[in-house]
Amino acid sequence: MSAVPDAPLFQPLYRQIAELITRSLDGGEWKPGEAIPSELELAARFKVSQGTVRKAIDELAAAHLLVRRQGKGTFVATHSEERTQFRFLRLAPDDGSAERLSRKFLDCRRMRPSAEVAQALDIPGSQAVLQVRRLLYFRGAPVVLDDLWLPLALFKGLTGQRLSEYEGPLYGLFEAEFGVRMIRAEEQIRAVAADADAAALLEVGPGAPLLSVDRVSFTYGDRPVELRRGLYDTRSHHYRNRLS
């Protein structure tokens, strides 16, 4: 193969590598988990240098696509890894205790998106859609009502059944039995009044403040594949984010 995909010219080299190596991710030739080739083969099979494809894994790992381990080698990121499985979920207890999340599915049901949904999916407004809802629990107490939107297509045969006999991080299921990886994320966040359905929900008053988040995760080449909206009580909680 070349050494280098159609790019602008002034795309450093080890970018064009990281993206030869991302096009491998989405093609499934290397499989969430699994090892990828030393930095001397990949050297070789893209005719650079070993540090050119030491600072484009560089690269990747710091997006989370790949994990180094040390005298392991290299291998591809999973959301079933403890140190990933919850990395899009950035609520936080205000003591600081370290809290196992519990979560409780309501809804799973097939429907045709709103143009909301469809615009945020990038799909034909007739394409079917999977919405599913569930509450997140801390200490047994709810604290986050999730409505999630998903594209048919590519959840075909996801139950509620299936989700609630799923034990592991619901992004984990959605990489192992659908191929399906979130790789990103973009939110917008805003402060709302609780309505009556999300107040039962959530055990607080009619009117109470909630912290409304909308989140668009995308999986490789920046397609879009769920539309997620949480509202989050945060009376003993709070949103956390690291800025760099």
Given for the second form:
Number of protein chains: 2
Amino acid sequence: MSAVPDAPLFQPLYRQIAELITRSLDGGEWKPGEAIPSELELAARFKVSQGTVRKAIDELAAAHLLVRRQGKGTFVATHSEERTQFRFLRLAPDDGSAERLSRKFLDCRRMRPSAEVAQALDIPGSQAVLQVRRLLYFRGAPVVLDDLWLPLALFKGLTGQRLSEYEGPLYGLFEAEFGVRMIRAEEQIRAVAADADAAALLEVGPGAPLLSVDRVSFTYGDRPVELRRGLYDTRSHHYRNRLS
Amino acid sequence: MSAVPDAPLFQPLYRQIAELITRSLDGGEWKPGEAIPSELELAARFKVSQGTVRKAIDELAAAHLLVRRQGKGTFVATHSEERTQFRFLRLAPDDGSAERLSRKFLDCRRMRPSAEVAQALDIPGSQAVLQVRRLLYFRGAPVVLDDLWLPLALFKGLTGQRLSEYEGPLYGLFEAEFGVRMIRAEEQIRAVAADADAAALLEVGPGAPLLSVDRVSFTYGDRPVELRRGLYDTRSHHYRNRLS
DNA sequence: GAGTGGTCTAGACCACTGA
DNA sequence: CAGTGGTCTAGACCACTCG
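After the form predicted on its own, can we look at the form predicted together with the DNA?
To see the whole picture, the full complex is given below, headed by that same chain.
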């Protein structure tokens, strides 16, 4: 039994290079949206061939840590762009229209994590977290009620004031102001009956069926940095998923 | 306006090779589970370098059409193996245990497709379809109620008799006996209230919240070949999804 | 035109599998 | 051991972007 069950001892060179580049990203050597050095520069820096650097970057681009743009360079991925906004929000209107969404901040409070939250975020129960509640509107109607839990240590200075001013995706705010970048996430989806609170906020009948989406988001090195519980009204929207 | 909006005119060589290999797969030159020719053989056959064949196979392996096995060869992917059974069934027990599942065939009837079914399968309303209903059990308890619609033309000879005898994943049966291989699928997920039928079959209360999963499955060339509507009891299971 | 990523080749060697 | 896929290199040329 090992904590990392499938970690081979000897990694190919391109994976070691990918690891070095990831560490530079984690360390903030290049900021989201910026270009990283060219393949030839990186090859010189790491004393390997351009082909090996290419393969390393291929991996990181496949994992959406980097974005390649032919003729321009390779860039650090960011959540602040239109193109990537719906990578983590998988809700779409049934009629296929491209609705603009708006966000309404409801609440932000500092608290001790519940056992469940502490376990999901892999922090001791003594370490404080922020709980944030907000609503998402499609075409003016509330569709998503989100509760977020964030380790306070990583989001020092995050206030309700700041959240109520901000417009745009939360993950954009997190990466720009706190240097916390979401790389991947795991979701658990269930059908639940709306409780009184959720029913009132989402403007559905009490007990109405809602989609419950529990998400844990991870940053570099698979460190969990956000727990999120969303309740989706799926009367005229659906969660879309592609299996491949 | 074009039917295929993002099809570039000039494809790189490795993509043309990938297309040729895909056509051979579609045509049945190699059967699921079998090995395809080695990279060097394919390179000779297509008059390109091994590296170009490698890149073509890389693409097809990433799309799960092929499976590479170092030292052994490259194999046609199949749905009849343990490893791939849960690629399309994303339901997992909350407690993380590895439950064996069993299937119970309920019904199979030939019918005219509804407008909705005909549109999803991209067939004329005059072309008959098969409707199949079945239950999935985890640890002896019913958890999934599935309705499937299949174009009759592709599944000639499929009978309730055959379905009730068969044990194993349906997609394994489809590829082995009808040469219809599922490559990818798109799902739309909603929360709904159980109707009387579903409540009785899934042993939940009437009106209980259920996960509704609509799936369209595609074979080679993005041709839709199955519509499926599943109702999941998520009281002790969840739909798992990885965002990346 | 210079600089970037993208493709293609040829060859050497490594790692794994199975007879 | 031979045969397979996996890695790494070096070099040539293509396609795209931008000044």
